[in-house]
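Next up is one chain by itself, shown in C-alpha cells, the form predicted on its own.
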Amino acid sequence: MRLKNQVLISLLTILFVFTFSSLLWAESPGEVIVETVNKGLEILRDPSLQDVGKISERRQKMWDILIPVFNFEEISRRALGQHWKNRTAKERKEFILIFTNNLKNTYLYKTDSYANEKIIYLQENRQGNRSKVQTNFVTTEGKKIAVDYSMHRIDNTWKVYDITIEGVSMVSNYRSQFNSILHKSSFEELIQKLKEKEKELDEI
C-alpha cells in the first residue's frame, strides 16, 4: 500500500510540474501585455509614490517590470535598420545601451503624467512565432487611444519589438530619424547626438 502510495504521489507530482509548466509556456501575448500594462497602472496610482521625492523610485519600478518584456536588441536593430549590418559586434552594443537608455528616460518621464488610464485589449493575432496585440488605451476624459503591440516568441517568451499608436509605429519613426542623421553624418557623430540626448533627459 505505501509503494502504491508512493508512486500515486510521484504521478501527481509529474503531472502538476507539466500542467504548471504548459500553462506558462501557453501564455497569450495578450495576457503577457495586458498584465505588464496593468501592473504599471497600479504603480502610477500607488498613494505612496506620488511625493516628489518618490520620482526615481516610481519609474524604476516601472522600468523593472517592462525589461523582460521588451526586446531591447531586436528593437534596436530594426531602429537602425539598414545601417545595422555595417557595424561592428562594439558599436552595436555601444548603440544598444544608449539607445535603450533613450528609450527608458523619454517613456519614463511621460508615464509621470498617467494616473487614471486604463487598458482595454482588443484581440491578438497570431502567425507562428508572432503576433500583433490590439488594444485601446482609454484616457480619464474617455478617449479611446489606439496602441498596438508586435511581438515575437523567443524561448517560449512572448517579447515587444514595436510599438504602433495611432498608426505611427516607434521602430518605424526611430529608424527615420536616424537614417537622416546618418545621411549627413558619420555613426559616430549619430553616437555622440544620443548621448547629448541621455544626459539631457537624465536631468529631468
The other form holds:
Amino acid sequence: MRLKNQVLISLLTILFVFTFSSLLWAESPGEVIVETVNKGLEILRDPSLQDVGKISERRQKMWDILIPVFNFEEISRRALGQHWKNRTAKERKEFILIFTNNLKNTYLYKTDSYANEKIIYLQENRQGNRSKVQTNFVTTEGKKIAVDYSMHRIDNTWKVYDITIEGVSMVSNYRSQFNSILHKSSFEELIQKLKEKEKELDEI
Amino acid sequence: MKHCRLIFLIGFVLLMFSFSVSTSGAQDIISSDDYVGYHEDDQDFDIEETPDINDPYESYNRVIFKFNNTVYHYILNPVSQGYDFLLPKKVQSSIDKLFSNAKMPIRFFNNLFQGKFETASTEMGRFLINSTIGLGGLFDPARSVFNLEIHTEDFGQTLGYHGMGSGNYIVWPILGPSNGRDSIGFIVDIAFDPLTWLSILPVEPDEVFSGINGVRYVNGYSYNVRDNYEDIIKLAIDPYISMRHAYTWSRRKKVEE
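Would you generate the structure of this protein in the form predicted together with the partner chain, following the form predicted on its own above?
Once more the chain from above appears, this time first in line as the rest of the complex follows.
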C-alpha cells in the first residue's frame, strides 16, 4: 500500500514537473519567430555552406528549421478556402503534400540569396490562441520590409499559418490563384498545375 | 516629348472609358476571392475579408500582361542586367535616393492633401537636410542621423484616403499593373514631379530630360522592381492573378496608412 502510494506520488510529481516546465518553457510567438529567423540566417551565413555544391545541403538544413514552426496543413486548408470542404480526405492529403512541397521549393529558392539580412521585432498582438507577430525584415541595402506572421497555438506550441509581406498575405495570394483556376477547371487540373510548377521549380 | 503627351492623352481617354463602363456593368464580372471561415474565431482576428477585385477586362489585361512580360524579358531585363553589371547595388541605392529626394513635392503635397501636416513638414525637413548635407539626396542623413523616416504618399493614395474606391484593375502597356484610381493618381502626380517642370523649361534640350528619365526608369526597375517581378513570374502558379492580388493588397495597405 505504502509502495503504491509512493509510486503514485512520484508519478504525479513527475507529471506535475513536466507540465509545469513545459508551461515555463513555452515560448511566446514573437520569440519563436525571432529565434527561427535568426537560426535560418545563421545557416545562410555559415562559411562551410557557402560553396555552390552545398546548396542542397543548406536548403535541407533550412527546411529542418522551418518544419516544426509552420503548420502546413492549416496553410493548405486556408489556401484552398471554400473549396476545402468538398474535397475527400484522400484529395486533401494529396493537396497538402504537393502544396507543401511547392512552398518548400519556392521559399528555399528565395532564401538562397539572403545572408546579411536582419530581423527587427516590432510587436505582437495576441488574442487567445492566435497571435500576429509584426516584424521588419531589413535587406542588405537597408530597405525595411514589413513582414507579419500569423500564428496559432496547438499543443502549447506556436505555429505559423500565414505570412503577410507589405500587406500581401501569402495564403490569400495563393487562394486567389486557386479560386481563379478552380473557377474554370477541375481540382484534378489544379493538382496537375501544381505538379508542373514543381517540375519547373526543381530546375531553377 | 510629343509622343509622351500623345500616350498620356490616349491613356486618359481609355481611363475615362474604363470608369464609364465600370459604373454600368461591372457587377456581374467579379472575381470571387471569398473565403468561408471554418473556425469561429477566424472572422474577428484575421484579415480574411478578401475584397472582390473588379477585373471586367481580365482577358484584355492578360494580353497586355503577356505583352509586358515579353518586353521585360527581351528588352528591359537585359538592359537592367547590364546596368547591374555597370553599377553595384550600393550605387543604385544612392541613385534611387537621389530621385526619391527630387520627388519630394509629390510626397509633400499628397501628405498635405490628406491633412497630414506633421509628416508633410517632416518631408520638407528631410528634403532640406538631404539636399544639403546629403549631397543632393545621394545619402539619407535625415533618416540615419535625424531619425526622420520617409512618408511616401501619392495622389492615388490621396484619392483612396478621401474615400474613392480603387475602380477596375488595369494593366497598362510597359507601366504595368494599376487600377482606375491609381491611374488618375499617376497622371496627377506628373504635375507635382520636378522632372516634369524640368522638361517644360525652355533652356533644357529634350535629350537631357529623356536621359534623366531613362536613368530613373532603369534604376528604379533594377533596384526596386525586377527581382520581385521575376519572383512572381517564376514562382506563382497563375502569375497574372498573383500579381493582381499583390498589387491590390499592397496598395490597400498604403492607402490605409
